[in-house]
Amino acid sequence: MDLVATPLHPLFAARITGVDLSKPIDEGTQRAIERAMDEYAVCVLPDQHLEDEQQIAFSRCYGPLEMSPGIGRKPGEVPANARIKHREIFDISNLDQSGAILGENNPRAAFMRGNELWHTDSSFRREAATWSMLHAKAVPPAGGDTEFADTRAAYDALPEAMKRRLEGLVAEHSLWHSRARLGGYVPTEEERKSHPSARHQVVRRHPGSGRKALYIAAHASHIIGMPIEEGRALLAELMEFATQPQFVYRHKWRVGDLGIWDNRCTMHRATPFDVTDHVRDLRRTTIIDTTPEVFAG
């Protein structure tokens, strides 16, 4: 069977099927995937029941991948029982490494009510994501679906003089900032110095597509060169014109679902449900974009 592309929404998002990721796939089939994925920015392949080393070895077609820091947990080695025992994968759960549900006063699940802010993945960092990879083990009965905004479609509709405006800007990025925004969770001298700030160009030229993209979301906290209210200000007009009804697209999850989207043009958020009484465990892989920051101009 070949792999199909059936789109989800007007302007972005797709279901691929055609393909099991379980077993290696060809040449072939990961430059039709990076196709989908250069038009559609978010793809959604149904029916993938993989192990954590088949999806970190997918990913890794893909380029270099992102460890997890672990924040939120206890340091030390990784138990032999511990429901993830990979770096690769980012725990994106309400379960603790026993899969006991986590406590409302536990850090990591502090921590992890800050993505439900509409975020990019890993744009605090110099080296931030080109993808991200979300699989779904488990899932609550209602809520925790992802919610995905289009940053291409939302920059073309921007009208020309705010286009012009945000020519050259650059923002700072940092996890401590969105992480601030909920409250919570308060990080460990050693975090915050192992995950330090970063800058971006509030507009770049995604590279698959050659399309303009907005470079926002939760982790920007202020625009270099501006006052800080001022700076703040865009950014949540930005938001604001980016996240209106027609530029998103919300999935809900089913079990097996593999979950890959563009960080560099799309931003994305989880929505809420009962993380006492349910269980949503989803396990992510990101990879590290390697490849010099494409200018807008």
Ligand code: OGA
The other form holds:
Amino acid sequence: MDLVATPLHPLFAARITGVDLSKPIDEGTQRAIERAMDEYAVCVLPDQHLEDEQQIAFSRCYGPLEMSPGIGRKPGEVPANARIKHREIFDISNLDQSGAILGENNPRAAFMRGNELWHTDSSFRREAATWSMLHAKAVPPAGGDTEFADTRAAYDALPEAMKRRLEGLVAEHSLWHSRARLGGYVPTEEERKSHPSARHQVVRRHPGSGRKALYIAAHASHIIGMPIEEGRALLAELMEFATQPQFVYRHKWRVGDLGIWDNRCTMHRATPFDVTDHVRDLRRTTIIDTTPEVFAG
Ligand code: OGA
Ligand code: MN
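Alright, leaving the form predicted alone aside, put up the form predicted in complex with the ligand.
Starting with the chain above, the whole complex follows.
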């Protein structure tokens, strides 16, 4: 096996070469990718030209997959799977069901803009996500990069007094909180009900590295047991600290890249591009975190 991990940033993120994900991988390769992910938290595997089925098969090596709810596609309209057959694939594109570029006022376009906020996938779920895998099928000539921040490095760098203040704190996370920040997308009653909020500790130990990490970002609305505005101000202060340039790696996508990130110890955000003139077609699989979260106190 000649899998090689080359760092992309002084603190985290690596490029992995020497593996072909279009075929089933052996256990040694599976473990080697896991070890690289535990260390680097963001890994990019270039030149993987995968069909959706191959991406799904590889993703399943690491746990059960979340199903895409097809948000922004009103019930009764074209079926959610018209462009992409598999509900295990989240459609991270600016395309409609027929493959045409979305109009700026399309509800799905408004929903997608939520990805431009620093976030961690599915933190609004009780069973949130371990890894996400994003496969680049088409990328615009400029813009549309993804930024990642390492929340283990950010936690390590916090002043000791802040670390003590955060001990045992729990935040409430809601998809509608993050979507409301940008305005635009108004959920249906059914969508609202199918995505209730969830609670998670603000500082958690990342199982793969044993390091502590901040678990916050756009879906985190307030702190349990603290006045709403005070909790919000604390979360905003932590976000500002954790997204300083020294903690951020910016990835410029090439067609065939498979980017994998660990949502438990990173945050990410999309950067803008010319959405009405260029196609950006990325497809995401998301692995469900089935580990029960143990709350202190
Ligand atoms: C995602 C996401 C960012 C991007 O797929 O979960 O946030 O740059 N993507 O598309
Ligand atoms: Mn995301």
